[in-house]
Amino acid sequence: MNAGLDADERAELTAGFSQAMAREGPAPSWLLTTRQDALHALLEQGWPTTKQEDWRFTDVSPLTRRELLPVPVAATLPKGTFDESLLHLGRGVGHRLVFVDGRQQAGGEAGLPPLRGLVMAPLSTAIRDESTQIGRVLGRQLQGFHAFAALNTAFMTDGVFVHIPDGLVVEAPLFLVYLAAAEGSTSFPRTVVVAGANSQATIVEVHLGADGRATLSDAVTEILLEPGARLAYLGVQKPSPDGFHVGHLAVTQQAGSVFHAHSLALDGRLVRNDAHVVLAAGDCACQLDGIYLAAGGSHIDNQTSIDHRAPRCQSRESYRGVVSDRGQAVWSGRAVVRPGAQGTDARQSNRNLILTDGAVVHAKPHLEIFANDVKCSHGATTGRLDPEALFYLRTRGIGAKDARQILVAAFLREGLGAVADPALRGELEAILASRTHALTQEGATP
């Protein structure tokens, strides 16, 4: 059951939609129809509640009590209020676009010269260029998903369209940086990616909230992999301890494509990440990995779904988290094997470390199998640091806090093993090492 919208909420959203469309100016008819359909779905569906299975442990009322309409861009970008290591992740080694409160920042950085046929353009530009064919992807994979995905579609302000042409191998990662800066702001970043046949690339999408500011980022990323494409995707989320992030990743894979996504959730009052992958044709491979750190009053919820619709596809899910203080973490992994998807190989794994008595983890791996020639498995574990390993380190003269830090860092570093780019992996390891140091100090948050 959803929380229905009252008359005032419906009127506010409807009026806000009209105002937003007036500010945006002329747009293609297909886009206006897509937006209107999303608004209608939102008004009819209402907000999710804890009575729904997928939201049983995540209360969104702190979000729905906020102003949920776009706000003007921050007049100035606050200096020193974003995590510098994440803000500068990969700087100077790849193409980069930066957005502030949902709008492109002037003078965005492009670290490399343009590549043949590669398109990496602001969404506001791409939707007005008929040659991009963005309309065949934008909004097409989101029917039936939760209200926050519909909210993004109705009110999206800007974002990025990436098109990797057939056969192109992009060596350096493509960086998309979304900053939530203004106090109380709500932004709606939208990313659309088309990976052409037999292309290869890495995309890094970073969402940061300004420290000390209660911001909300409601983000949607849609990805289409054409036959034989290989795409690595890294999504990083770090709102402030008072901030919110709701993200939805929707992916469709065609024959023989390979997709690897890694999620890194590091802070925030409430972070919700949904990932939905459709293996639409045979011989695809998909891997979803994730790391999450929840401490203080942080609540981090990861929901994944891999839909095997064709034969001979392989999927892997491997999520791990560290939870401390009053932190809460939720992981729910769902793999569906449709009739006819013979030869499916699907495996799920979730591992959690609890560092303090007040920490809470909810884990739910589940399989839905409607074919008979398959190999499927799942498992989830939650526990404390190994006392024997701690004792071993202590007998070698290592202090208690340092011993805890070594073991937690090793646990998290193992989760980065599948990040193929060595420079990027090295930066992420350094970031996790720094946060692990804070996490393992008594009474500290990451």
The other form holds:
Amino acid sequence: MNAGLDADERAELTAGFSQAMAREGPAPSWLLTTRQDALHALLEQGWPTTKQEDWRFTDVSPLTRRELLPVPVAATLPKGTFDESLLHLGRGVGHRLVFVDGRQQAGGEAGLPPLRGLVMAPLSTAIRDESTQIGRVLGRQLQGFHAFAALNTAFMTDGVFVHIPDGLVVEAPLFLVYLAAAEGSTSFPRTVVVAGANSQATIVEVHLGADGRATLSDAVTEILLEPGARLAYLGVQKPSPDGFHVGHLAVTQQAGSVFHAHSLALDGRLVRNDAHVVLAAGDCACQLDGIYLAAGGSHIDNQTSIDHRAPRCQSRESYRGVVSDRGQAVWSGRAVVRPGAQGTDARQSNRNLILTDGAVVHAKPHLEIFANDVKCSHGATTGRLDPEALFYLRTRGIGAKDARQILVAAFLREGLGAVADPALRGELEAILASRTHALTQEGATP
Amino acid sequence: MVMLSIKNLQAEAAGKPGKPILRGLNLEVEAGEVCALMGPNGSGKSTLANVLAGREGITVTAGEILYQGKDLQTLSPEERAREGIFLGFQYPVEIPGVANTYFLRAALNAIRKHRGEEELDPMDFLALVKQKAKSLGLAPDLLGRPVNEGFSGGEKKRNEILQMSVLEPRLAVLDETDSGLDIDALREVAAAVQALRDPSRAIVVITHHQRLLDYLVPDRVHVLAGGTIVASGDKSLAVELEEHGYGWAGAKAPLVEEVA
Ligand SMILES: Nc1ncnc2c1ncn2[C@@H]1O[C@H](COP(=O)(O)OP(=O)(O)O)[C@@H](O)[C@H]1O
Ligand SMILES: [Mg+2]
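Alright, leaving the form predicted alone aside, put up the form predicted in complex with the partner chain.
Then the entire complex follows, led off by the chain already shown.
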């Protein structure tokens, strides 16, 4: 299991840690302890290797060979270097915080008028404010998780703390935008969300890498849903084709809460997403959906797990992706039903569309069931565009490339089925349509 | 004017070379004509229809197909459609996630663009489709649903005719559009096809049943057996077939050598 860090690597990380702490300035002692524990865990376990089951198809050496410590950069936003539609997602619609290379953008946009009791604050502020009680959530859900989550915890510079007070219904989505801008930049965005009892909200977390830049963002998002909370969460990851994104979503659901996550991963030399949901108390509902588009030389790895620890919970997982050129996609869906989690209803599915020879998909659904009164199902499929459907469209006058575009767009659009917010859904449909257009109209054999 | 002229057409499945399905087929269809193509199962009717539409996987090994005097074989399926060829599928294809109206508008606009015409205004288009669907007895909600997905057999066939009515082809080949239809549906479909009967258009209906031809009286009837046309005549030929069966026509077939 242990790749082991050599003496040089250990020394470099340890020295880097001291420097980072000095730069951070005074911080509460619990936070320093949390960071130190994470650093030690990282030094102990080293980087994951392809000998580990959940890293079998993802080689992290291109990542670990590069600069891994936070690179301080000027927080200015280069013009015209980000995917415009994603950059402006939700602009003018909801509260919005923007970060560049891990630091809050100077003079960030003013959001909508503040909502009574809603906290949406930079993490750097929240950790120094005892009234936020952020320490009861930050770092609490990551035990035993992988090296990059530990790296984020040790080195995180900033991020967002969201607290939706009990009973508050937040209509407009909350947007957290993390931009990786400078060439070679490494950033550690950290997001902590507490959804109070019976509250309702939608959170959109966007990670974008500047075009043509080999950036790395190593992100961790921790979410706690208190009893009866309803939270929709959309995570978008789009590094440049040379960039890297490693993301970790850790969610705990308390009784009767409802969580719906949707992931959208586009491009990137390497994108690795881990999503882990713990259904800690009874009568919860959890839905994990995702869309990925791995074209060019992109490698996108989604690892998910849903841990049924309590009775009568329902979980649904549905991921689908389009893979083309030398693209690679990895999907692993794990559902665990613990003893006592009677009445569990768990379903998962994964569908892949391969557009060209050379594209590769590794899909692995798995169920681990230790209770007897359960309903569980899973399935994974990988296929090509239906030649009959293509022919049918063409016999009606629709050109071959347009026919492909129509079928790919339809496949992806169906994957957005559960995004409830209509405005958000419309924006995502448009983004997927333009990506589909690029994939099917340029290059790619007919 | 000759709409379609097929001479000595030979074709085989791409995966099964040396086993011809069409074996020297000759057929001529005039503009303005409705002709019925009949023949036993497996005689090659759908294969002929698919060759005309340009399906991959069927190889033409010999012969010539002229459509309005032009060689058809150099054209892609979409080019043929834009030039006015329409195939009504024996088994219409389900396309999940693509709304029926969206699909039909994309098709119509592709054809109009080819003709140098402007795209139809979306509202005008919708009005047109709704009116055509109504006259075909097609429920309005089927227009917004994904193409053919979950449609009954009859709904799928009516949907084919709806597409034909909107796209207004010059040469329509309807492959067993009547099978699976109840008597009311048959009458509506026949009326819709009849409405498209026009001196500048040719319609080939592939059918097993005299019933359709009671409503849609053909100008010519051809019998296909063993990959060739074995008999041609007027509408009385269809009546004779109904009485005597295909064995009667098949007996007149020229002997063909079986290729092992
Ligand atoms: N793609 C194909 N591959 C192999 N055989 C085929 C293919 N298409 C048609 N055939 C064969 O060709 C013959 C004619 O089929 P078809 O044209 O469908 O007949 P019909 O429509 O007259 O019932 C049948 O024996 C059928 O099995
Ligand atoms: Mg047939």
